[in-house]
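Listed next as C-alpha cells is one chain, alone, in the form predicted on its own.
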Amino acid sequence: MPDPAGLSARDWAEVSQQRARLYDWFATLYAAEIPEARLPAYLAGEASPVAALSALGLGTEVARLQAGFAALRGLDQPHLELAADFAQMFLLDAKAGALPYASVHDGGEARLYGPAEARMQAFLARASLAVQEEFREPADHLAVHLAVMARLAQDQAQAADIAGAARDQLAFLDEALLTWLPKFHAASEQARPRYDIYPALAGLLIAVVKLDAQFIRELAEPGVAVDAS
C-alpha cells in the first residue's frame, strides 16, 4: 500500500483499482467452486493475484495458500477434491465447516436470515444495489460483502474527496464485515477439509481486510494531506 501521507489522486485511483480486483477475486472464490477449466492455472500458480501481497508482510499467508494448491497437483481429479472441500466448508453443516453468512456468526442470533441479513438488505437498498438473481444466496453471504467492497473501491477510485471515500469504505468494513469475519476465520481454522486451501484462504482474507482497513483508516483521519495532482 502507498503511504497515506501525501497520497496523490493518481495513487488513490491506482490503488483503488488494485483493491477492487483483489476483493473481487476473493468474492469469486467464496461465491462458487473454482471452475474445472480454471483450476489448472491455479495449480500452476498463474491465476492468483496474491503474489504481490508478500511484499506487504503477508508472505506467510500467501505461502500457505500456495502450498494448499500445490497439494492438489498430480491428483487425477483435483476439481472433485476441491469441490468436496468447498461443500464441506460452505454448504453443509456449520459444525463441520464455516458457513459464509454473517447471520451464522452474529453474536446475538446465530441463525440463517437473522438480523445481519436484514441489515445487509437495507444497505444494498440504500446503495441501489442488489444480489444478482443467479446467485441464490442470502444477502449476508461473504461473497456479497466482498463484491460490495470491490464495487465501492471501483466506484470511488476517481473520488475528489478521498478522505470521504475512505470513510465510506471504512464504515462498511467496520460495521458490515469485520464484525463477524474473525469468527468466520476461526471457524475456518477449526474445520478439517481434506486440503488446506479454504482455511488458508480465510487466513489470507482476514489479513488483507485488516491491512486494508488500516490503510483507509489513516486516509479517513482528519489532517491527512492528499495531493490533488
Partner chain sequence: MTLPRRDFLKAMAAVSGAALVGGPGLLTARSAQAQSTSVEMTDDITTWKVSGSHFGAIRAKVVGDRVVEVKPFEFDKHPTEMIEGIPGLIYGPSRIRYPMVRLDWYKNRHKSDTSQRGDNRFVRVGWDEAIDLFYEELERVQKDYGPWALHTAGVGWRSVGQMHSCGNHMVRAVGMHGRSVGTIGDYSTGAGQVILPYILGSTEVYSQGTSWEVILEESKLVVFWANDPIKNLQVGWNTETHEAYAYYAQLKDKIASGEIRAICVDPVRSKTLNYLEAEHQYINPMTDVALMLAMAHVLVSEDLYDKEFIETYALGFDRFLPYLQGETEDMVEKTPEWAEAICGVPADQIRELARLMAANRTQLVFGWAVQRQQHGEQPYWMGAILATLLGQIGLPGGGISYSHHYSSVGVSSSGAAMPGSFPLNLDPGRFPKHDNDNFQGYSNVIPISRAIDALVEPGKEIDFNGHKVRLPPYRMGIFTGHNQWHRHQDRNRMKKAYRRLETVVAIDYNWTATCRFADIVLPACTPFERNDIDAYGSYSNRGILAMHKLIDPMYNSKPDFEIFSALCRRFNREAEYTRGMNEMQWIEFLYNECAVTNVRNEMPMPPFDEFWQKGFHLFPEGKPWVRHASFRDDPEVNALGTPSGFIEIFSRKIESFGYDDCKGHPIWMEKAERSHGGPGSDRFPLWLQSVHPNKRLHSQLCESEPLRATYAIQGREPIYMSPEDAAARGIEHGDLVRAFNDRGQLIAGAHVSDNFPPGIVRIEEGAWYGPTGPEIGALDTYGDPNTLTLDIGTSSLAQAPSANTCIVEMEKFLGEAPPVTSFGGPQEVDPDGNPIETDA
The other form holds:
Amino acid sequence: MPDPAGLSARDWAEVSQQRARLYDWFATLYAAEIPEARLPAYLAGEASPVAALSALGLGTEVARLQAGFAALRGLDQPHLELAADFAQMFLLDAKAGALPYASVHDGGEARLYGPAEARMQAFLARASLAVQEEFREPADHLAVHLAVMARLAQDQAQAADIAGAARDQLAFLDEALLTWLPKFHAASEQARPRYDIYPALAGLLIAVVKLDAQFIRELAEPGVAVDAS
Amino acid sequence: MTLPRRDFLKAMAAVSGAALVGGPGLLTARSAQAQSTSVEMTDDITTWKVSGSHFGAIRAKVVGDRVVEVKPFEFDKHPTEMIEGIPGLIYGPSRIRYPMVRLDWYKNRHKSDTSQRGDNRFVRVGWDEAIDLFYEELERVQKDYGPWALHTAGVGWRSVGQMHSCGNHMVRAVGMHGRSVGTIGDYSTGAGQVILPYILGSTEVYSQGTSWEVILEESKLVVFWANDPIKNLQVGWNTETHEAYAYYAQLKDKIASGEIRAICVDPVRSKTLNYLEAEHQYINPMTDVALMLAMAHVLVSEDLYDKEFIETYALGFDRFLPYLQGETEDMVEKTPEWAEAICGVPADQIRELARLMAANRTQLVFGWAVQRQQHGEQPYWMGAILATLLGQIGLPGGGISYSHHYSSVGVSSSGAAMPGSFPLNLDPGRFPKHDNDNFQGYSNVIPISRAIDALVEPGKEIDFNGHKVRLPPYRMGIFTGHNQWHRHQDRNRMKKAYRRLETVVAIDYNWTATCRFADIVLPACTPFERNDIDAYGSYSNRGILAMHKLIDPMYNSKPDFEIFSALCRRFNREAEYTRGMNEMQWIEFLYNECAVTNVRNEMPMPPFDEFWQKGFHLFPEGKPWVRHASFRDDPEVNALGTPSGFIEIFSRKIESFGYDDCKGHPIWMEKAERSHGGPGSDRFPLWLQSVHPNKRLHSQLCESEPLRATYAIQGREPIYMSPEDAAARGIEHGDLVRAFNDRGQLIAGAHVSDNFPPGIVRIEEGAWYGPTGPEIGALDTYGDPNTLTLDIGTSSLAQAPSANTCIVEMEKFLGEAPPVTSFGGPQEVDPDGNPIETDA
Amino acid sequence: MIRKTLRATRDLFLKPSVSIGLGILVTGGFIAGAVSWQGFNTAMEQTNKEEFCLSCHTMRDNMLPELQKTVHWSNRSGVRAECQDCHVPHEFTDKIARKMQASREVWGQIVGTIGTREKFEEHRIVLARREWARMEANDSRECRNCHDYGDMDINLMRPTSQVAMRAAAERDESCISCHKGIAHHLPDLKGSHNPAFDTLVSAASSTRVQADGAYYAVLPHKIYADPGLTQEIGSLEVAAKVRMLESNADAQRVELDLWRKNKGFGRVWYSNFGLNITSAILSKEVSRDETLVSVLDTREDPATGLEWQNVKAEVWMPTDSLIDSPEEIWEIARASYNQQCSTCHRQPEEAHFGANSWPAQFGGMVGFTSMDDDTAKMVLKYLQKHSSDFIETAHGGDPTKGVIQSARP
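Moving from the form predicted on its own, what structure would you give for the form predicted together with its partner chain?
Below: every chain and molecule of the assembly, starting with the one above.
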C-alpha cells in the first residue's frame, strides 16, 4: 500500500540502503585514519561518492574535499601525513582540533562523558546495541552516531510504517546529531590542520545530514512545510 | 537549502554505484549484559568507593562504569575544593587517549627536525609499536652512545599511590635495561635542602616539626616568614588529611583573643595573613637577608642575644660578628638604617621586631618560596642564625621551622609504619642488560634544575656542593610523573635547548606541554583507573588508605605497571620486573609488609581483605613533640648532623669551597635583577613572584575547566597586581595584560587587589604553557610565568632554581588577543577579549 | 649408705627443685619402664604425639595459633608438620635425650614459669635460644628430614629468595641460620625488632674471642665498670670496634681506643678523628674521670675548629656480643638501606656524601622509613663507614657519581 506521503515501499527500501551506505562511509572516515592500503583510491577520487554528493547540490563541498586529497598526491608517505591530520583533529586535546564528541559541543563545560554520552549509552542499551570493544571511545563519538544512523536506515528499510520509521530517524537526527553538529563543524573549520580534508569532510557531513533530515522530515510529517534552513 | 524529494532520491541512487568502502561495523549486538557486579551505591557515602589524591581522600559514587560524584572522605574535616576537579581530571578533554608519535620523528627517528616539536603533528600507533619504538631507542642510545646520553628525568609530584608510583616503575624498568643520568635535588627546596645540613644538621625542609599543640600552648609570637600555609596545606605528598587546618583555626582564635601574636613577614598580604587576621610586616622583595642581618645587629648591640646558648650549642659566632659590625667583606655595618634603605622596613620597626622576638617565646616558620631565588641559601642560613641568637631552638614553641606549611607537618605522628612502594631499584644481585657504567668523564648525577644547562652548554663543568659536575650532553630524555615544561624556568631558553635532544619520551595522562614537546607519548591511566594503596597523612601517619579502582582505564591508556612490563618483555625480564606478582598481589604485599612492623609495635592491623573491603585503617593520634629538643637536652649524644655536631653559624666546610656566591657565613648580596631600586628595576620595575597556586597542585588540575572557571580571567591565568600599578598603566580588573621582559612575553588576566603593594605582581606557577607557535619568543597565550623567569642556579653551592628572581613590565593588551592554546577548544575572542560564540 | 641413697631418692621425688626435680618425669618413666620396656615405648609414643604437646595450654594457646598462620601448617600441598616433626629428634636415642631436656619445659609449665602468656613471652627467648642452639648443633637435622637442597627447584622461588637460596645451597647452610621464626613468633630481642639482627646474634654467640683480637659489637650494648656488670657506665654502638683483653664465662673486658670532642662532657666517642661516627657513649659521671679515661693525644680539627682527643678506656661488657668482622653487619645494613631508602627516590651511593654529611641527610629522611632505632643507627653507621671519607671510588671519591633520582617535589 503506497505511503500517504507518496513514497513506495520499494523506493523507501532502496533509498534506505543508499543512505545507510552513505552514513557508513562518513562513519568510517571518522572512526579511524585511512589505512595506507586504501588511501590511493581516495587520492584517485574513486573512494568517495562524488556523483551522489554533487547530485545533492554539494558540488562546491565535494570539490573542496577532492582538492584536499589532491594536495596529498606526490607526497612521501601521504597516509602518515593524513594520519597526523586525523590525530590533530580528533585524537589530541581540544587545543588544535575538533573533538568529535557530542559532550564537548553540547554547551556548558567542554568535557568528555557529559550527559550526551550517558544518553547515547542509554539509547544503545535500549536498542540492544553495543560499541565494539576495540573502539575505545565514548559512546557519543561522531562515528557512533553515524553508525547508528546507518544501522537505523538499514534496519528500517523494510518497515511497513514508513512514516513511523521516518519519525524515529528524524528524532535521532534532530536530538542526537544536529544539536551539536554545527558546533563541531565550526570547530573543524577553525582547526587548521595541514591539509583540508577533514574540515572539508565536516562541511560535507553537515550538509548531507541537513538534507537527509529534510528528506526524512517530509516523510515523517507529510504536509508540513519544510524549513529552508 | 531545499532539495525536492525526487532530486534527493535520484542523487542517492548514485551511491549504489559508488565503490565505497565501509569499515568494520562499529556496532554489535549487545550480549546478555552482565550487570556491574559492584555494590549498589546509595546516598550514604560509606557505600561509595574510597580513593585518595594529593588534594585529599575521597568517596566516589560509581554508577555502571561512570564516576558520577566525588565527595570528601568523611574523616577529612577540612576538605579542599580541589577534589571537585577530579571528575574533570578523569573525563577532561586533555586526556591522552592513545600512544602517539610525532610525525617527523616517526619518519626520521633521531634525525628528525627537532625544531618542529610543539607543532602538534602526531600519528597514532598501537601499543606494541609504541613500546617497540621506545625499546629500539633505548638500545640505540646505549649501543651508539652510552649511559651518559640517556636522561631519566627527576620525577616530580606524580600521583599518590604507593604501588603504582610512576617514577619507580620508570626508573626500575629503564634501569634494568641500562644506566642513565639521574638528578639530585628538586624544584621545591633545592637550595634549602643543600644549605641546612651544614647549619642545622638536617635537610629540615621535609622534617616533622614541633607539634601544633605545643606551639599553641607555649608560643607567644609566631612569625610566618614568606610563608602561606593556609594556601599550601590543601595538598600533600601522600593523600592529604588536612588535619593541620584544625590547629590554624585554634591559632586564629588565640590571635583574636590576644594570647598569641602572629606576624607575616611578606611583600604581599597572603591568604594566611587574611585568614588569621595576623599582622603584616611588609618587606621589599628579595631583601630578607638584609632585614635579618639588621635584626641580628640589634640583638647583639642591645645585648638581647643568648650568649650561653651560643656557647653551648653553636660554633662560629666569633667569625660572623665582624661582618655584622662592618669589619669584613663590604665593610658596612649592618645597622637597621642600612637595612631600611634596602628592605623598605623602617629602622625603628626593625628594632621593635628584634626586641619583640627576644622578649617572647617565638616560633619562626619559614616558607619555601624565599629560597627559590638567587642566593636562596642565604635567607635560610640567616634565619637559623636569628633563631640561634634568640636561643630558643629546642624549646617548646620556640626555634625555627622550614616545613610547617607542608603536608600537615606539626600534626604529631602516630608512629605507625606506612606502606612501602613498588621498588625503584633492581633486585639484589641483578644488573642491567647494558651493564655499562662508563659515563666518559661526565657526571651521572646532575643538579635537577641544571638539566637544561646540560643541553645548552654540554660538557660544561660547574660547581656543586663542594664538587665539580660535568654536565653530560644527553641525547634522549624520559619524562614521567612531572611536567618539565611547567617547572623549569625561562621557557624560550628551554625551547632552544630541547632541539638538541634526539628523542623525547613522555608518559602522562594529560596533554601537558611536556607531552606536546615530546616524540613518543604514552598514555598512562589516572590513579582512579587502577587499584592502589596509600599512606594517609605524610607526617601524621594517620592511617592507610585503599585506593579502589573506580573505573577501568579509559581509551587506550594503561597503568604504568603494564607499560613498563611490556617494555621489559622486549628484553625478556618481565618476570624479574614484576617479581611474578600482579597489581593486587603487590598491594597486599605492601600492606602486609608494614603490618608486620606495626603489629610488632602494638598497632594491630586487620587482615588485608578486611582492610580492602572497608577502604581504610586509622591509627591512634600521636604524641606531641618538640623539634630539636633532644639536641638541646644533650648536644653531645644528640648531636646535629653538621660537620661539628653543633649549630654552625660560620661554616668552615662551606668556606673551604671558595665560592664567591656562598661564603663561610651569610652575606647580603645584590641580585642579578631586583625590583624596588635594585638592578634592572628602571626597565622592569615589577617583581614577578610565581608562588605555588591556590587551586592547583603545581600544574595538576590546570586542565580542569570547572576549577579554572573559578579563577581564570578571560580564560587566562590571573596576574595579581596592586591598584596603583594597574591605574598607572590604565589597566582595570578583568583586562587582558601582556607581561614581558627580555626573556619572553605572555598574556594574563588582570586581577587587581589590595593584597598587593606597588611594584609586585604575582602569577601562580603551574599555569599551562600555550605558545602561539613553536618559534622562540612566541607569546604565551595562557600565562605561564616561567616564560619570563631566569634560569640560573641559586649559587655554586646548591645550583637550585631561582624562579623568584624575576622582574617584568606589563601593559594592557590591546587588539585581538590570540586564543588560549593550552587546552580547551580554540576560542575566538573579540577585540575586547570576549569569547565569540560559534554557531553554524 | 643405702639409707642415705634412699633418703636422697625420696627427696628427689618429694622435694623437687627446678634443677633436680625435673628428673621426676622421665625418671619416673624410666623406673616404670625398667620394669616394662614396652611400657616405656608406649610412654614415648604418647609423649611423641602432638596431642601430648598440646595438652598443656601454654603450647595450645601460644604455639599452636602461631604455627597455624604459617606455611608449615597450611599450604598448597597439604603436607603439614606436627610438633614432634621439628622438635623431637627422629633418631631414637636423641629422642630420649631431648625428652629429658623437655621435661624442664613441662615442669616449667607445671610450676608456672611459663604458665601465663606474659610469662611465656618473657621466657620465650630462653626457649627459642635453646631450640636454635639445638638445631644449630645438629645442622638443622629435623628440617632436613623433609627439606633437601638437592630437591629444591630454586627457579620457582621469588627472585630475591633465589639469590639467598643459591648461596645457602652452595654452602649447605644450616636452615635455622636464616629461617628463625618460620613457625612461631620470634622472641623480643630486647629492642631489636629487625629479624635480621637474629643472624648477628647467632654469629656473636658462636664467635670465640681471643685476647688482643679486634672485635665488633653486633648490637648496642651497655658497658660496665665491673666484671659483675652492675655499674653501668655507658653504651657501645653497633659495629663499634674493641680490643679484647680478657673473657670470662659471663663477661669480657675490652679496650676502647676512640676519639672525642673536647667540649662539654666529651662523653660521645667516635671511631675516627674528625668524623662523627659514634662508637660509644659514656655517662656524664665517668666521661671526665681520669682514672677510667686516658687522653693520649690532642688535635684541632681544621674542618670545624674543634679540639679532638684520642681517648682510651677499659670496660666490661656481656659475652656473646661480638664478631670478628663488621662485614656481616654491613651486609644487613646495605640490604636495609637499599630497600628502605628507595621508596620515593633512588638512594644515593654510599660514597656520595662524606661521613659528616650523612647524619644530616639521613636524619632528614629516616622518618619516612619504617626502620626501628637500632636498624637506623646501624644503617647510618654503614653509610658513614662507606662514605667518601673511606671509599676511593673509580671516580676518585667524587660523590656526585652516585645515582640519585629524587621524587620529592
